[in-house]
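There is one chain below, alone, in structure tokens, taken in the form predicted alone.
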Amino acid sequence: MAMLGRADTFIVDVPTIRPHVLAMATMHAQSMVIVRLTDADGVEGIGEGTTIGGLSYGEESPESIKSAIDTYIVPVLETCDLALVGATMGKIAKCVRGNHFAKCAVETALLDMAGKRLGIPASELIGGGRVRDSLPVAWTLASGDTARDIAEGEAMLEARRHRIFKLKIGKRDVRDDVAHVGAICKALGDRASVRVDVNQNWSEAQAKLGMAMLREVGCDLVEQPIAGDDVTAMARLSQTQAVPLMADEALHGPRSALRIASAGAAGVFALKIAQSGGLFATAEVAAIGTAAGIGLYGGTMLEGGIGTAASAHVFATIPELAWGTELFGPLLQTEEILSEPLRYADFSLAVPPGPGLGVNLDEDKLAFFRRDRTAPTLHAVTAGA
């Protein structure tokens, strides 16, 4: 048996290298919250919860993602075997009600831990395993201004880092933020796919107006334009919008995802781990969507290292990502806390081979973004900004 030795948990607060602007608050550095599982025999497991904007975004922060593992969760790895991840999960999820990034994280580090003592990579733990060792990886054009993303589409293209842009809109008004969306498609042309997210900012209206008119510039995707639990609305917008409807908000693990798919409110999942509650629960997720014939993009909550490790394995198992992924988390924070980082070229991300997760951590980097090590401490959003 693998019974638990120590666990740690612990925030960090890396800074963006710049404001990244959504609907619900512009982000000027990114909060983690970081897990470190060890056996009695001394093997450690890493996991990271991350979630966007503090509560801006959805019910979990920081704070409580780190409240919920200290208090509900560690008393219950206590009582298993850590090398069952599946039976540690399900009584964990006995036990405690939703809490998903929570999860998530633990699950992960778990997952890590169970690698590292097989010798194996995390995706041989999943599913049928790994089928694919790189990922198409897009980029977030989120400044909010158009010269500027433009100049930074050009330069991820140049660079050869990205050719999958997504624009970050919902805070203007529709049509400018289509002019806008048009003026970068033109720019770029048919080098990049240009896609959107509205965050659940528009209302069915707006949305019906909104993605007619984008399919007009040439946008080849649109984000949750209306409310995650509106689904019945999104079935109407899925049914007559020529432009894919993808669901991101609206789902919360493989309950949701069948919902989504037997209403026909959504032509693309995107696939988050945290969202969904963990490794397994997305795999969960994405079989419902292959089945259902939707397509499928490998989302991000825009974690560090540890959860965009996580999620590559996750996603490398996946037969079918005809959308691509955004793990491009680590790439917008402005200090690694890997020892290694993570390999980005050629339009994509490379999922690490080595056993677990594949990926360590730079001790002196924890140092210094500890949050309860450091002062100040850093804010992670402005809201309304």
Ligand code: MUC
Contents of the next structure:
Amino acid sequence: MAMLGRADTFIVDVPTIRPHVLAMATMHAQSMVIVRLTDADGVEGIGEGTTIGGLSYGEESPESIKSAIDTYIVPVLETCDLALVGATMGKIAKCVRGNHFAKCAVETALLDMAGKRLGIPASELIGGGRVRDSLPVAWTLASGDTARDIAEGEAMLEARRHRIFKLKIGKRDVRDDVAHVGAICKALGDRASVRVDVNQNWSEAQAKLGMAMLREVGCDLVEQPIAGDDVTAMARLSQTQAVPLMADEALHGPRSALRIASAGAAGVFALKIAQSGGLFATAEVAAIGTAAGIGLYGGTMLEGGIGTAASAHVFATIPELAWGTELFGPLLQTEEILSEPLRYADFSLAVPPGPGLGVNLDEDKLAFFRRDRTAPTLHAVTAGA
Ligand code: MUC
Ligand code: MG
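Alt. form predicted together with the named molecule, vs. the form predicted alone above:
Complete assembly follows, chain above in first position.
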């Protein structure tokens, strides 16, 4: 038995290294809800609930994620044997509808705790276990300026950090966006795969035009060009356009995955642990995609180190990950709140090998970036420094 000893949740706000310009918001910082669960024996598990741009991306905000956990999920945890992760999440599902990001943060902490108790990585508790130790990682070029994006792409290639680039478009006129993508495709040539994410900002007519033109300029993949709840229009585009359509905002777990697969509405799935409702649910979405012949891609909500490690553990269990991943979230932040940063090298992220998530919080950084911080921190000047 592992009964809950203590539950803490914090919102942390970490600046981004540059403005990140998306169709629906420009990010200057990332806000993450960190969950720390401690059982009665003192075993700890950490999780993260992170979205993008407040409420501009999805239906949960950092504040709602924290409030759902504190007010409705922690009281359920108090009645559960936390060693039984599936049973605990099943009980939470009965008491709390929706709130996928909040549930994912808690499930992550439970899996971290279970892995630490058993002395095995979290990936060994998911599906058939780990099939790879590293994951290819894309980078998003989203400075808002074509020349700066090209320079950033060149620097990433030179450093052997990324050779897959996602461009955020959908804000400007379709032709202007295609010209931007075309210039980057031309500059990077066959040294990189260039893809775009429209974040639902086109109409079906704009998407028809945009997808046809994007294929001509060498774009490999178009992510969520139109509203994610318009599955029939997604199916029309997917079935008539040569460039593959990737579902992102349309995917909210296994049921939506089955609907999209049955409608032939996507050629690729962007797997996201929070949007799917947790790590187990993500593995189910992946299984549905694989069974339907849909290509898989490991997506991100631009999480920090904890959410990125959790995603990596799930994606490491997927046998066919044809489109790679975009687990670069920590690299977009000025500082990582882990005691040891995640390891990126040779265009890939190493899946942490230690027990549970295999990552630990840096307490001083956590104290510094906490929205409700009151205590002095490591960043204070020390005598003689
Ligand atoms: C999204 O919509 O996919 C992923 C990478 C990035 O830059 O933004 C995200 C969100
Ligand atoms: Mg997306």
